[in-house]
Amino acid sequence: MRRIAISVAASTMTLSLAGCGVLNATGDGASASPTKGNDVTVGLLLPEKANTRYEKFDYPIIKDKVAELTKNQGKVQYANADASAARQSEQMQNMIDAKVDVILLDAVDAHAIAEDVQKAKDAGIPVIAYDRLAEGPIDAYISFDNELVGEVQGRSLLEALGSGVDTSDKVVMMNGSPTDPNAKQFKEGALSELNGKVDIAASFDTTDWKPENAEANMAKAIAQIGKNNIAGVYSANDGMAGGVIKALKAAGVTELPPVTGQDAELDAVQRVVGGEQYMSVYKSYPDEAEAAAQMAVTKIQGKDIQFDALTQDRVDSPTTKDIPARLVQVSALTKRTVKDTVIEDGIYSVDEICTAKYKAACAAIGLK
């Protein structure tokens, strides 16, 4: 369920309300949440470490924003499940036992965690689904527009294949983990662009998003299709793109087909600059993480007007309908847009990207 126009409106409304000084108001009315001061504890449960974004961006940004919003009186209790649904269940129970005020949950397994979400609800702890839409009675959801991510990837792959692309061009789809609801949305978005325009010759759902699993799957695809018959590869994220490229090189492919990605990880940005990976999807982690911190703090402080302004989108999960949400927009990162995305936003510096190995490639696209 996608309402991009409403998402943009929500962002605009947030800015206009802030300009009027309204966002510090607390809702009146019977539905207002219990008000708490600045001494809030936000529980943050992140899903894995294979993707460097969680440790490098999401956690520190949320921690800093909570501190800013609470005049350094609030804190973040953090745990990373390292791709284990069982471990995440234990971590969530620990946070319930510790009586945190609100939980930001990025689920390893969106279905399996539903029982724990219910436990938090029973304990009076609001749960906001972060980045992945968990099942159970969650109070709100914030993520990027996941179908749009897939659409951007699919369109970019077609762009790379050029004007001569036709239905005989064989494409491999390396989709994300079947336990991650985002992966399904990425796939649907990509297929909305690719169906009828290329031949999806092989498609894999990659367990736990692990690069080594993507590498193994790609080796199977190469054996099935032939290393010289693959026109392009849809990879749902950068880590898997790295595994795909390793498999292609191991098979002796010297002219790599275009490969997509997502997350703008540093090594992926370098592969884009160097021509090994065609594109990544840049998602502004500061925008998502800061908005999540705002949602968590305003929710528990009972600032309902501000919370409503932040969550004017609506989404459905398999268990819960009409969930207040915010969907953050995304953009394609290619050689042409590195400067306007990760560098302009301060995610990476030119020096970080343009190491000795990539100096010449950076100079060729004006990065220096």
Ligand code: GAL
Contents of the next structure:
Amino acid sequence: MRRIAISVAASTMTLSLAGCGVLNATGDGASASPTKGNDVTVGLLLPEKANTRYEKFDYPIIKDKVAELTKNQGKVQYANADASAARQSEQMQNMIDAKVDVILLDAVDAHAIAEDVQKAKDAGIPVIAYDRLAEGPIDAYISFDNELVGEVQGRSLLEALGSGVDTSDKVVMMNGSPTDPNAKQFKEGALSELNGKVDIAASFDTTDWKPENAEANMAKAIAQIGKNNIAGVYSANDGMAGGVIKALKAAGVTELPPVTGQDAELDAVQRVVGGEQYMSVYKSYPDEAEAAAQMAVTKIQGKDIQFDALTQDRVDSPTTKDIPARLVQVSALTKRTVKDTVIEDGIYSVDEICTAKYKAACAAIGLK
Ligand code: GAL
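Same protein, different condition: the form predicted alone was shown, now please give the form predicted in complex with beta-D-galactopyranose (GAL).
First the chain shown before, then all remaining chains and molecules of the complex.
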């Protein structure tokens, strides 16, 4: 009882000192710089809604983690740009005007947003690039190992093509948005596996990562290569894999070639189970989003030791060198690994995946 009373008194004191912003009142002795207490506002800028991960996982996980780390006193001010770089620039300006304490930025256009990053910096607001490496003077970066994502996709596609794969096998590449630096890394990672092993017969960059753009490009590839001559399709993410498969079906392809993906979106996981999509890449959103929340809160609170421990990697952007970073690992999601990935991590339940349409396919791989 006494211990509780003392710790309450101590934390009240911590709060009031921190409220004055005069010293590092976090009690961990990590830093001598002026810091804030728990009453913090984290600005969160996410890029789009078409891909379900952002609203379904990234935002709620970050929000909950910030609440947990700040004893429910901190809050997240959230804006989604709906794939518009111009809108994201406005949203970022609003956050600077509102004087949020730190900004987590997942850029629509990593190059175009650099000016706004500079404005935040000038206003004394640290910016942490989230998932995509924004240009400009960012303080840190948290993402997955994006080159590895591409390698995993490329390797899986080769695995699906089997031991008889050869350089005459025609592969279509459906890459992501050219304004997203991750898309370039996914492509490079995949090419490091595919080059010299297959024939890349057509390759597209996909505006805004939109499934309908991928579908239209796939229709062009089919017209050019021939519907029965496509051995496999590298699709950089699941949304586009959906568009690719639609185009193949619309062209009358009955035996679908292996198609890759990324993000473990629910309908893609179902396509994997049902055999329409060969694989997806499972990225643990809790690992990325919780680390982002920790980085944001420790940054504002001046807990330098914890912040450094969270950011042991280093990356370079086109404008900035040696950015403290954290790169989270990823793994392939195939029929064989559905259980050990999205189900084990509680991302989806068996019931969510194994709806009536997928009951038999689920039973065949032991999902129950
Ligand atoms: C990437 C991100 C992927 C996926 C994609 C499409 O930058 O890393 O997880 O969301 O954008 O939006």
